[in-house]
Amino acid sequence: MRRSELRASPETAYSLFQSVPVAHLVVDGPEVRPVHPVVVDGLVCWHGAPKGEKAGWVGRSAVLSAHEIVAEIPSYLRHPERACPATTYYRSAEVRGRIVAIDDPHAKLAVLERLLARFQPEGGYRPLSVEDPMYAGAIRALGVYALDGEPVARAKLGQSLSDPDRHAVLEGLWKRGAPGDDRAIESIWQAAPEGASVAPRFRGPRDTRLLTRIPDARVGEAVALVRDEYWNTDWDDAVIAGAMTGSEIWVGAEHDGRLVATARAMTDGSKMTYVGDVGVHPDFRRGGVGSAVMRLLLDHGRVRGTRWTSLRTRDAVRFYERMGFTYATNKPGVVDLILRPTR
């Protein structure tokens, strides 16, 4: 790899293979086929028909490749006239090696369970078992394959930019507000070299950094900030977590690697936005962190364009009034209704 700053960890490669819906298998010849990859015990695996062409590829050299576009970066984010800075930020991964067949039924089972967990996470089937007559024959007959090489990953996320140029890209993405730009900002920041400065817009008070999108992996921290609030007394942690990760907008703040604030919103991007689950760690209240997170949420690209933004509160009216919220005027004859489905 000529540009060493683009080299990413093997964990990045495994993560990408585990997240992309399709990777491309290039077999010497050459032949190219899409496969559904999963990672099991450090091997990138896939399945195929027992008598399909993939079965004939065992022992042949191959490359399995996957990529993810993080953001398209227009040139004017860095220069008002030159076209040269236009680029694409991405992650990519590949494994080179020989195709091997996985014949042990229990090893096959592990791959098939991982495939089902990825592509049918809701369940709806009898658990797989090599002893179950309904599955035993199918598991023995199904082809399951892997590449025996070590994965290599690349990530182009502005690592070589100076702080001012990186800040310009981050600010430009935030102002653009296209779908995925909030996540791209976090990816770019996470890839920045050690010692890189935080862009001004995302510097929160009390040495916090504002997060344009809280990663799903940190949902446990976010739930802990709001689980004991009055509006969540009817919900368990799993329901609260699902609401957070399922929200199009989910911002926050961190301090020394700890999540200290969270806020989420649902929006149609045109008529309305609804804000929920705003929470700040007790140690960071009354210091401007909550206000900074709310201002970030209200400035999100999907919220800026809506006609009105609403929320409900019974103990923070003054806080939200300072953010510009006012009492809603009920129209004559209009009644707010709520449906609570039976379970």
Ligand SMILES: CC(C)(COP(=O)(O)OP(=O)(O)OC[C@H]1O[C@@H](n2cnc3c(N)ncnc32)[C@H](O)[C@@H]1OP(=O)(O)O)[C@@H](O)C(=O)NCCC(=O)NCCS
Contents of the next structure:
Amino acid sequence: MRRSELRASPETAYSLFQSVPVAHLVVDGPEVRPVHPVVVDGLVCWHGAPKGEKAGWVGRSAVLSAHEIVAEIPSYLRHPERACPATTYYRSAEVRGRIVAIDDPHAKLAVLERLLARFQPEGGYRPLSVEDPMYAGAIRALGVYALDGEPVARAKLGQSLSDPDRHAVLEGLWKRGAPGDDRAIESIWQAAPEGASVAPRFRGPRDTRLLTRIPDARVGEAVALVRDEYWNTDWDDAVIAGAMTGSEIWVGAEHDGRLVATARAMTDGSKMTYVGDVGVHPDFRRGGVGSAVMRLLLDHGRVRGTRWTSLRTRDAVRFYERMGFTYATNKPGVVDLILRPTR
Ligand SMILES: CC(C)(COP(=O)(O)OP(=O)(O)OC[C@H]1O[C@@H](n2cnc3c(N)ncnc32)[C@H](O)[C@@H]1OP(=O)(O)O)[C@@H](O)C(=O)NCCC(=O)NCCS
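Output the structure of the form predicted together with the named molecule; the preceding block shows the form predicted on its own.
To see the whole picture, the full complex is given below, headed by that same chain.
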């Protein structure tokens, strides 16, 4: 690898093969085909139709390659005129080796279960089993393959940028607010070398770091911050969690690796934004954390441009008034919608 700072861990490779919908299989010959990769027991695997052409490739040397664009970085984030800094940040992974056929029915089953979990997570089918007559023949006939090599990964996430350049990129991504920019900021921050400073925009009070996107895996921590609040008494944790992970914007604050604030919003980027589930851990209240998280959210590229931002509150009126929120007045002739539960 020419630039060693781009080298990423094998875990990055496995997680990329586990998350990209399609990877490209280049077979000595040469042949190239898209496949759906899954990782089982450290092997990157894919499947093919019974008697399909992939069955004839067993034993041939091949490369499987996956790529994910994390963010498109425009040049003007780093220089007002020069085009050269324009780039993309990405993760990529490849595995080289010989194609092997997986024949053991239980090993095949593990691959097929993983494929279904990825592409049909909602279920809706009888669990697979090699003993089940509905499946036994299909599992036997289906081709399941893997490459016998070790995967390697590269990640270009601005690791070599100076702190001021990294800050400019992170600031620009938040201001732009394109889909995925919030997650890209977190990835760039996680990949920054040890000792890198937090960009001013994302430094919160009380020694907190503001998160531009709370990872889905931390939804339990975020739910715990608001589940006992008055507006959530009708909802169980799964409903609150679904609202958070399903929100276009979901920011927070962490202190010492612990999530201490959460806030989410839905926006159309033009007319309206709706803010919900704003909560700060009791130990961190009245220290400016809530205001910092709200300021971050309101300055998101797509929220900043909307004509109005609304929310409902019972007793935190002063908190929002300090940020410029005012009471909405009911206009004559306008009737509030009567909501109909859908389930
Ligand atoms: C409301 C909340 C998010 C504010 O977060 P925070 O980190 O404490 O807020 P900040 O420190 O940035 O701002 C504090 C200011 O907001 C106002 N404020 C904060 N909580 C308030 C409350 N419950 N009622 C009225 N005003 C409040 C006060 O003016 C306070 O300033 P002061 O300490 O000088 O009086 C936090 O108190 C919380 O999680 N409360 C419970 C959940 C909740 O009510 N969320 C809002 C639902 S819409």
